[in-house]
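Coming up is one lone chain in structure tokens, specifically the form predicted on its own.
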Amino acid sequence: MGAICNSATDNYASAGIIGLNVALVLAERGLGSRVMVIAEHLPGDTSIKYTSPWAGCNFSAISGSDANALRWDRLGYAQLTRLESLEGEKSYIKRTPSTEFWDEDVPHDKIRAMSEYLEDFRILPSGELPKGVKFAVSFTTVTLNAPKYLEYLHRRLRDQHGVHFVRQRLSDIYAAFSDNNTRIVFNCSGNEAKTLGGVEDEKCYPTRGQVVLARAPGMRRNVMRHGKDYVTYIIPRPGSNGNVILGGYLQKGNGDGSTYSYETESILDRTKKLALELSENEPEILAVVAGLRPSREGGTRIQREHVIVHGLERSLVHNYGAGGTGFQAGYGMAIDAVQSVDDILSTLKSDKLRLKL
């Protein structure tokens, strides 16, 4: 969530994956020291209600087919392989070989779009494919370190382009307005958008997964199987000694941030049948979480709103909805949110205002 203004300003949202890369794109444009980032979590912090740390994270066709989707997706992919060769090791990106398989319902739209620009993409011939398995690709992916990824953005966004970050929850979105000099409002509110005051979606819904954190030093590669009902998926977790996420579920409407033992071991016999890696070697069990991806009806709201607040007119930018594209979709989708208020982005050269987000 952001604010332009000349002094601090109070929002309200989590400081998860799609609020710091708002944070980002416009600290790219020079206008990092007029960045805030205002949120009841900042990354280091755990909580069902923060989602992005619980994420695989990985770089797959998950995401829709829509002509937005694509096109974001095609930007996430550039920024985030970018990123990974200027910092290495430091940003906890790493590209990693990956193998994605479908049951049925082959998103060719989806997979025509990305071979033109994944690295080394190849269709698996039918030879090659298990049992069952109808329609198979390989590329280079991007698998991240979801909450060290997260803390890297927050230091490279604090330490390098002076954003600032605050610790604070809003009882509405009208709060983050409470200075009247706060032109530009940022709400990358998430879950919350659903009941947040003066948003209140009800598009907005969870989408629950359960993963299992483990640690397979001899699994060096990205496998994803989408089925029917279900998706498996293994994805090594760069700087991490070892460790991997295993999941999944993607639960439409789940709100429940518990886990249960059987879902882990249905996550362990379909894992360790993707890959002989961990059949051989049997992965040490390290944690198992819970989160809930902030989905909505309809895909990622990015519109910009004129409100009248204090009787001034103000601009609030919507963004939020991703479900679990956020980490490769995310900063494309922050391009579109930027570029919605350059009108009053390229007057901030010449004045004195600040930009709080």
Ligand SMILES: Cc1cc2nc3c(=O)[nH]c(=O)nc-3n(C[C@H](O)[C@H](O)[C@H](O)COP(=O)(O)OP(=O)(O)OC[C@H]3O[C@@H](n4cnc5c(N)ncnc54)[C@H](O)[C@@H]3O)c2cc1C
Given for the second form:
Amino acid sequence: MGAICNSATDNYASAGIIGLNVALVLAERGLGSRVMVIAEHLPGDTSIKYTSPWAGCNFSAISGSDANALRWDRLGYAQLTRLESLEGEKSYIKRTPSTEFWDEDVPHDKIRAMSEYLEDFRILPSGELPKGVKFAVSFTTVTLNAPKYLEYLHRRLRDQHGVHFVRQRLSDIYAAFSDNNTRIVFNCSGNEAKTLGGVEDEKCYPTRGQVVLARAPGMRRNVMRHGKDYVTYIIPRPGSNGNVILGGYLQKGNGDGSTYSYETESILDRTKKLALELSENEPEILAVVAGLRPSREGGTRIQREHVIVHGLERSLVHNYGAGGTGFQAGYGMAIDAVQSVDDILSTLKSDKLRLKL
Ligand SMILES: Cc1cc2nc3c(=O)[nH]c(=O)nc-3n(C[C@H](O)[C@H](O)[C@H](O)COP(=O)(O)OP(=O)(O)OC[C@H]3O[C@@H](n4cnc5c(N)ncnc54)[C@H](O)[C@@H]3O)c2cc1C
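For comparison with the form predicted on its own, produce the structure of the form predicted together with the named molecule.
Okay, now the whole complex, with that chain kicking things off.
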């Protein structure tokens, strides 16, 4: 799950990047000690049922072009660059030079919106484009060491904001209200929203991606190539002493957690063509993994529902279906999810106020 808000505690959610962002936004409002994060998998764990540690992970133009996606990207970029400036290496986020190439289907509206806020944004002149590329941009992106960033957020929420973390598998979403003081539950259950009792959202499906973790210390920039039926990317991993994530795949509806050698070969072949740093110095393969992006027909669901549990009126806020963008969009999504219960949250005393009493 994302973040649950109880009333001794007041809110509840789960421990993927979506739930941690909800907990963060609540903590920034001074409600940290009222938040309980309940999850089967916590930062530091690995499981095919826990997508977040498998993310590449960067900010890119891969997200949608609808108004929400554009807004969440903007909020996410501002939050991640701010955190990098404040916390530096401790956060496992790094400002990194990035180039993105498109073979066709250039998302011009999205790129126009991104050009307004991305640092060092530039459209590459046609003379600089590689063969087969129609359009390209360069800018300063943020790259994240996904598993370490999750652990950083976990520590920060627990130690600085007093957020409670509980490892527990919930039989259904209503089990999150088992404490009668729990007034709000944020359902941030990722792929499990399809089967979780009380949610059972038929629109959810996984989008599989296989990636290669490799050692390539000479590779210090982010590169992506968006093709008609493929995506290739190279993402240096901050705080890893020269490791990179090489990808990838976007296999809609594929929930297979296995990895395949022919996919590894294709990833190595494609990424070496994209960067001389890799073709000139053979990357050392450290691991090959597959992850399942929690996707949803119609896009992300952020929606407040009124529910009656044990005869009490309660709020259930759904926040899932981030697909391939949970790290870059998660903070903006959390702001929307939290705002949807502003009427309840504004009646709660913040930690600051409670300390004064
Ligand atoms: C290969 C790959 C590359 C990616 N690259 C990027 C990238 O570069 N940038 C980017 O922004 N995004 C990227 N993503 C996408 C990103 O990883 C996802 O959007 C994000 O991790 C989704 O997070 P989540 O919190 O919704 O789900 P999850 O991380 O799966 O978390 C779900 C949580 O809910 C808990 N839970 C579920 N059901 C229950 C239950 N019944 N009881 C208790 N707990 C439960 C789980 O234990 C877990 O804590 C990538 C994904 C993949 C696979």
